[in-house]
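Below sits a lone chain in structure tokens, taken as the form predicted alone.
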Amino acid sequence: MPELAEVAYYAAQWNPGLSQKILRVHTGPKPRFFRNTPPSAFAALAGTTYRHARTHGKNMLFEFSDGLWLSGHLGMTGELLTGPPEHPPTAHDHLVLYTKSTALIFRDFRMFGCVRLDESPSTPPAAWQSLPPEILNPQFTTARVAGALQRHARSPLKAFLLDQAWFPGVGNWMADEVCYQLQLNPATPSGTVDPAALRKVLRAICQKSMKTIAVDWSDPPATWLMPYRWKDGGLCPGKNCGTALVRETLRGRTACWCPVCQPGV
């Protein structure tokens, strides 16, 4: 599923939309896509102004006039995209908005990801307000993050960085990447890990993915486990070390990291 960089990534490719005026709505024949709003209802964005894009972990929420705002999430496929102002709906463009110039897509071959459509005159929804801190929000602190470990102190560290709850937008090869750069290994009890030391590589993985896979999907630095972690044969890039890469399932999630420099607990 994508993850915290990802996601604003994909949200920024409705940029060619932005101050643009919503002529048409195109809706797919899945009414599952369309959570708490039926596919109707998003007609009502035809007319509007498409003004802002934000993201909040891996959710998404755009901004129309008239008080409109479309939020979502991609789930494990979904991607946003554009196309030509003409562009045919393909079966599995869901959601598709025409503007003069272009077309903003919404397309999920396995419908994992959803949108819905709400009214709030000059405020978001109630609902994405009431999202936890971000990592990279002041509010994300030291004390939070030291209650969140000590509340889940027997989860191994891994299965708890994936909680949206206390961690939005850490997915499957952030949570490995924490771990590995808190040299930890992932069945590490959450009660024992460092909680300054835990909100200091968090915050750092997110500021420097914002910078790279964010804006243009470039990688990350090849210092990180992340380049190597799904390769046959990946081995370790910690410095002098090269250990062939472990894989297995914690928690029914696959975690990835190097017996050598996460040894077991």
The other form holds:
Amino acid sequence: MPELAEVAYYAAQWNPGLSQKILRVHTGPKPRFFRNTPPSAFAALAGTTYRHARTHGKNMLFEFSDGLWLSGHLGMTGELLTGPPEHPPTAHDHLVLYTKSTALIFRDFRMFGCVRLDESPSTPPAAWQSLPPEILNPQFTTARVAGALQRHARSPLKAFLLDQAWFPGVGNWMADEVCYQLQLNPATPSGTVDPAALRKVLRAICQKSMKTIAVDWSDPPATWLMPYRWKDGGLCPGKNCGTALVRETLRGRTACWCPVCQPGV
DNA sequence: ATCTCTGTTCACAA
DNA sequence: GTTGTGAACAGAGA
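Which structure goes with the form predicted in complex with the DNA, now that we have seen the form predicted alone?
Entire complex below, previous chain first.
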């Protein structure tokens, strides 16, 4: 489920473990989840203290004492949760960190998510030093958006919005939401989009979802496309609209839009 | 059985 | 060299 605000929500689920010592580490039997790291390497977290969580777009970074940094991505179906201190790992609990009072669980039944461990005294690992500005960062300027739209002028707006190098944290529903709120068809060529308007809508969507979904998984406004885009039979929430929403595959991903409010190009 | 899916990466085409 | 596309990855639910 995870896009920007969902990732922030999940990262915060480990907060009950803050300032606690990791007593024991469980790693599941699927090496793919750990990519190039031998799963046994994660045992180094035992004996450290969990200090801090942060996110950048869809990436999560957890700081532990002794210069250890655990980074992770939730893929399509990843989730973080806590369990009782004796939590027995399920088949899809790839990493579990046990403290005296809780278990910090990284669960992912598909395995598009991943974790890695870096050692780096006091500063975040190298990959976290050179990331593009997030959408709510002041450096995410209209000029930056304008440049991006020009470079990818022929790419359909919806598809381009999924580019994490330019729009960190935007996923499938957020990209559809941006198109909906701009009243632009998802196939609109990026080069024709007004950069200031795009930036404004992007920031508003990030801001609101960080105040709702990221805090307690509460619903975004009923005027958004998001609550209606999943199921068959969804109707456009636009004032006096109510048109049946359309779902079609665009560049390999499901796009959803209102054929009246976002007419074809 | 067949299809779907809130993501990323890779090979390859243009 | 850069940009754009579809397939592959894996597993559960409809």
